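Below, in structure tokens: the form predicted alone, a single chain.
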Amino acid sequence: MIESERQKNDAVGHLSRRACWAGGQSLATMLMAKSLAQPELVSLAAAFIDGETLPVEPTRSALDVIWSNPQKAKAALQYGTTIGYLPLRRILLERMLQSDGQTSRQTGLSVDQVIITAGSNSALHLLGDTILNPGDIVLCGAPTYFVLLGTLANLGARAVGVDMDEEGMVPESVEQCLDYFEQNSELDRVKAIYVTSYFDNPTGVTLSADRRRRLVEIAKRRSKQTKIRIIEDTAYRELRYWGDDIPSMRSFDKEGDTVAIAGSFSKSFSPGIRVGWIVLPRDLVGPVLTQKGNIDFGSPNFSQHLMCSVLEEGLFDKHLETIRAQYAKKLDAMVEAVEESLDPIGGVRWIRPDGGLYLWLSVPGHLDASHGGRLFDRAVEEGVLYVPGDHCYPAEYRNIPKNTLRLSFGVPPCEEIRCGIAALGRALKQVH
């Protein structure tokens, strides 16, 4: 251990290296503290879902099905397996294959490659803990999902940023990064490429079909001494409001040895139930299950039985219709408000997504939108809270901009969204 790291451990009371790597107060904690201290703030920061759309009645109906059958009820209240409830895993695999327009025979996928987790973050941590050593490298979008950055830091891994645009992660930027690491004899440390392939958090962009194919090809071709995996996060796939679905990156992995696909019901049904999953290349199933067995002995069994009942009774798809309609209205309200309040200011750019929960903004380059910057402080004074975009960039990126921000339309009603954007517009005019 280097001297500075040893001193840091001593200063915090002999914590583990992983606890020190995790860092201090998270961005989410900081923003939550702001909201609690000033409850009048319009929060366009929280990545929560609309409380009014939480599936109270569908959940009650699914529970009634379980409680009406003593055998089902007892099975739900008993221990489950480490890999997860078999009927739920079968449904998840069938739904994924159907969405991709494939069959299990075409893909070679089996239900034994589907593992249930307590949400997708649990899946991401579990996979990272299985394939990453301290100092290993994960290529991420710049920007990317900031919670993942904390997960990678906790594992001692390096998050390295690659360019993003309106079509998602730029394959040429990935190639350039891999060239750099190969020239510096570090290619064997690159273990994964992380992609939120649908309605990315934070940018809202969806990775184009052509780039999905190209990124899978790049990962396969550049895997030499070590295997480069693609970690495909599909947490927002069901939240499409316009346009046609695109097959997953897993559908382009003909050999089935490269892409691990993670999903969750947190955004599409209920975050409180905490059910996610991961579909793994066959060679990773055993190692991941060993890790999982040592950590939790299996994710909450009752939640798995509940979600299985929701799906079997057709309650999930009906609920999706409701929330898609609700969120589409909110996205329209946010875009209209941005066009009205921010566009006339000049120098403000954004990408309109076809789904998800986020809108990504860039303001003129001379403005500081970071936490503690003039725009952030002025926005709070005007009554609105946003996520500073610089928190979403991997530390290893050539030039982290300070003039970006993420807005979420998930929680507030339409009128509150309009008020929040108007407040942001007032703040922008004052610091422009």
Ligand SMILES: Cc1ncc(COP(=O)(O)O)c(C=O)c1O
Contents of the next structure:
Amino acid sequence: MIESERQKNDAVGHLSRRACWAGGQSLATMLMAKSLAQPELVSLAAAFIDGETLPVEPTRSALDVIWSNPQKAKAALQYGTTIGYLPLRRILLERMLQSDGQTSRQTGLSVDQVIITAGSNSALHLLGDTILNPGDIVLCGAPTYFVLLGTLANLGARAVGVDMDEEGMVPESVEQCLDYFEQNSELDRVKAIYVTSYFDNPTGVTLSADRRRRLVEIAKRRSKQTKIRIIEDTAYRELRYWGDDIPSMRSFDKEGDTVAIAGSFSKSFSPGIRVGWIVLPRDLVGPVLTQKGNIDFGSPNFSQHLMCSVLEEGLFDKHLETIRAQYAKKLDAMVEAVEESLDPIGGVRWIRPDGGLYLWLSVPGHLDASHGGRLFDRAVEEGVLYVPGDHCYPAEYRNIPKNTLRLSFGVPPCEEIRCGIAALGRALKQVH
Ligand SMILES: Cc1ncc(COP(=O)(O)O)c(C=O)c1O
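For comparison with the form predicted alone, provide the form predicted together with the named molecule.
In what comes next, the whole complex appears, and the chain from above leads the way.
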């Protein structure tokens, strides 16, 4: 909603305070308007997945299995439960424990702590809605997943930025932030630390194993009157193209009372099926389920049965092989194009990820890459769209840089990626 409209509605009392707090979708709207006005633009902005490899055949096969058994088909077409389809929750828990090299006996985790949602964004909103009061604080990377910033604004919470580097969130910066809030008698307002632990959106970085352990330890040690939770977002965990998987932050939470871990099939299989999940510390399960019951009394049951069949038939892991190979090629194409077209310009830096869908770039400090800045406008004229990095910073951060960009390689084919980066190179040269 545009600002003037929101103020008008607020003034006459049409909207709730929450609706007025909602940040709106100004970035997405702006990017979409640009794409519509200039359809020939190469979009390195959209966070969508590759359209070519969408799993049409695997989904058909999984559906055939359900449809060939009338009992199964009817169960899928019926209402489900608030917590979600038990066989799917069992598989998700098993897979997570297996990836982390743990057993449920070691962790004390049970399937009652796994809740299915309609995508992981709704899981993040649901958890926030359950633990945050207006004015509560969530520490986020600077930069972070910008949609979450809208979610937090909607809940009236404060998003406070902490430093990020090539290893992910910087523990010392988290400690400094907590010191600051303690000195200002606000430590009890800090409710959570939000971390995308694998192939972060927007930076592409993966939090190192050592930092996983340290951040969990900090959250536990600094919890006084208020428990500080870690919200671990693993939306991109399965999209690894090189190197070995590393255990989740949750696996370092020995007491099981600190980390809530959210996941999704949106990037690894299909966002249209819209299945996500969250594994919660035991004390949060009841309150989150009560809240969820009030909202939807269960996410789409049909989608859950479908995803369960995809997993049971071995179709998911097979599909992962296909998309990993495809995205690895696209990431290579983007990095090669950046080396060829942008590196020679000077002062351009980037972090090469081992997976995910994003490349985070910074240009020399005197250049303005933000929306309305010279680089953005020149880039659009040259034929390429990117996400201005300043949109990804929490409002409460000491120094929001304007010289960063997020590039996505999920959607365009390799040739388009090369054209898009060449266009960005031309724009950069003009404003340098
Ligand atoms: C870091 C991160 N978390 C969560 C999501 C939400 O995904 P979904 O709601 O489709 O599961 C996204 C989507 O782009 C994301 O980038």
